[in-house]
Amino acid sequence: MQNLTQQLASCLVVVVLLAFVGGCESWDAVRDGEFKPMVTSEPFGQTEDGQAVELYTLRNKHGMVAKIMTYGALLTELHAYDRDGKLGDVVLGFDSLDGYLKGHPYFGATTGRVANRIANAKFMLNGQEFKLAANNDPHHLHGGDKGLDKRVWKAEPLMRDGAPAVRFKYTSPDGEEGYPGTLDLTVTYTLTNENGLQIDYLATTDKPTPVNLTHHSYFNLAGAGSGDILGHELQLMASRYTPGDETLVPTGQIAPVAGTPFDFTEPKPIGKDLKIVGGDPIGYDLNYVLNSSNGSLSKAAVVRDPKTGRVLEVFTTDIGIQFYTGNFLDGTNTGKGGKVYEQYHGFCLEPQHFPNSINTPKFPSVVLEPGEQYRKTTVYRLTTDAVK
């Protein structure tokens, strides 16, 4: 009776183990510490028109999880792995599609046609004028009133080099949000086996229009409603910088950064010179201009937090990449596990083409012309600090 006991004790952990790591490995995984990459899907409610709206889940080996929603091809979690082994999830967002429904700033959204500003709500393209949504007066921001990442995507899931992907696509109709063509999207997520969140971005058109896309979640490395970043640790690979006016619209010009409060080329802690930043509200939201910028995927951006060892790597095969460290953020927003947001309690690193390229002809243009493809990637890698 007592090895009997003994017997069903020893399968009962066997059991739980198993159950603890999604039912599905083996023996081996669980003693390596290993796990079969995976992708899952689940509904995740309907939109107001009665969309239904599917939730990806990826898992790499390393039990890395992101979690992705067909609404606005959004990334809802990122979970990763902190100094001492425990997974943590690092963005900001909701627990339900309802929190996303009722508005919200762009958590974890794929942004566009055009991310960010442009000026006046308008632009002209071959002779004529286009006129825009004024979703942040008096400009035209990250799409308009129904972007890109309030429509509902189609989703393929996949597995890419022994990593699991999912790929989503939606075509914008010609004149959809004001823009001309019917633009042919495909933005697929893939969760790594080096940790990293690679998101990769291709478009088509059938007439000229302007196209700058990009990725908008707002990190805290410590975890998602645990506080403010100001002690996280920045360094941008970035010398130079577009400056804004007061509606965050770039002058035109391209600075050094060198000797002002927007230098990062060294590590320095987000909140050092915060207040000497300006703005209203104070904070940063700008432009950094990449040291590289000849197409290749480089490393533009290095996110450390000292509480919990985390690092934030950030690629990109942009020019570009847009730092907001949440400064619009007012408590509003009640997050996931009933957190509330508060000011600088989340940053985003956006790559990116620069901010009203289309009404800027001395910056690098943002026109996508029919039979020419928008291509692009972008990889947030997550690591620790810790000693191996």
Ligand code: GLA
The other form holds:
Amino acid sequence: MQNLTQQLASCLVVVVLLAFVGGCESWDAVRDGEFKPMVTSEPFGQTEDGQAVELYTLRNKHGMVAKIMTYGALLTELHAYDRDGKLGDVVLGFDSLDGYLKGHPYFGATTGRVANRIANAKFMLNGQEFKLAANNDPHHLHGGDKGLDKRVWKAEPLMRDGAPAVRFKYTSPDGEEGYPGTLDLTVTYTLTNENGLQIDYLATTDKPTPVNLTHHSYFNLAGAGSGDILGHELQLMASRYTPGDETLVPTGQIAPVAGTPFDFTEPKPIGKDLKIVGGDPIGYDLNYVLNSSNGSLSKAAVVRDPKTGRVLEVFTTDIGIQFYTGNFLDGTNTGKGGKVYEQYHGFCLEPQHFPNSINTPKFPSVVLEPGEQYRKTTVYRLTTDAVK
Ligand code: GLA
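Next up, the form predicted in complex with alpha-D-galactopyranose (GLA) in place of the form predicted alone?
Next comes the full complex, this chain leading.
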């Protein structure tokens, strides 16, 4: 009897503890595994107009680390284990805020309101024309001159199921970058117990408006700045793609990848067919139609680096994925540790709706209506090919 009372009492303590942890969204969770899961934050400088920027560090129970800053809700570092148990930072970026402020090709960024291209920087919605910045002349790219990647977001640290997380919020005012409607955005990064960097998106609007958010990390599974990614093996769960014109805007067709250099339905080194894909500069920069399109969280891609054994799995609820091999990287960006980023030094896998959907009635709509919720989840999971 006494035993039972003791057990009940300790259960109560645990329940109270958990309630406290959950209710207060404490920064520290109960120790679970080798490391104590935690979220910390530190000042990371300020923007040109004097806004303070904070850098959040998430560490999960396995010791994996992600760093995300309030400028652009942008992932600056992601430390994952290789097959020998060595941690390495697998995303391109800079050591300080300065590098990001000077301009860069969307390293680690949350891009939107509409990721990718909107042809000729304009669209019609309910009989009205909206003109946008032609920042990828003549097209609009990744939300315009000052998209979501260049805004300072509000951040709140939290724990989700024993995993460290940070929730970013930003309200994009009506008319910002030419888009209609006040858009309330929430982007939550969680470093899960399964070593996944999970990104949950939520948006609501007060006027009909296009929304297509994505994440723009450049991965190099051998470590940022360690050379090119052409030896990485990629598999895409996509047997179709949206062919594009020479300015990378989809033609509106949906075509099978079979028999083309775009076919990654079986694992293949990224560099194998790269020289024959064409493009100027040469390389992959196109949208794939994911096989799974029912809105459930499904595997979209797997990438393995044979050298280090690191494996990246991408899961998403979205219907398309842009695969980009860093073709425009040209050595103008000196990144972390003074490493210069050259062409093909990173690859992006950006889950999203198809580019230019707002001007392509055949493609699934990206218009968010008042009263609706834009919701999506993407997980970048880092494991290794080590035999356990
Ligand atoms: C995207 C585009 C690329 C390029 C990069 C940024 O992934 O598809 O063409 O513009 O962003 O440099």
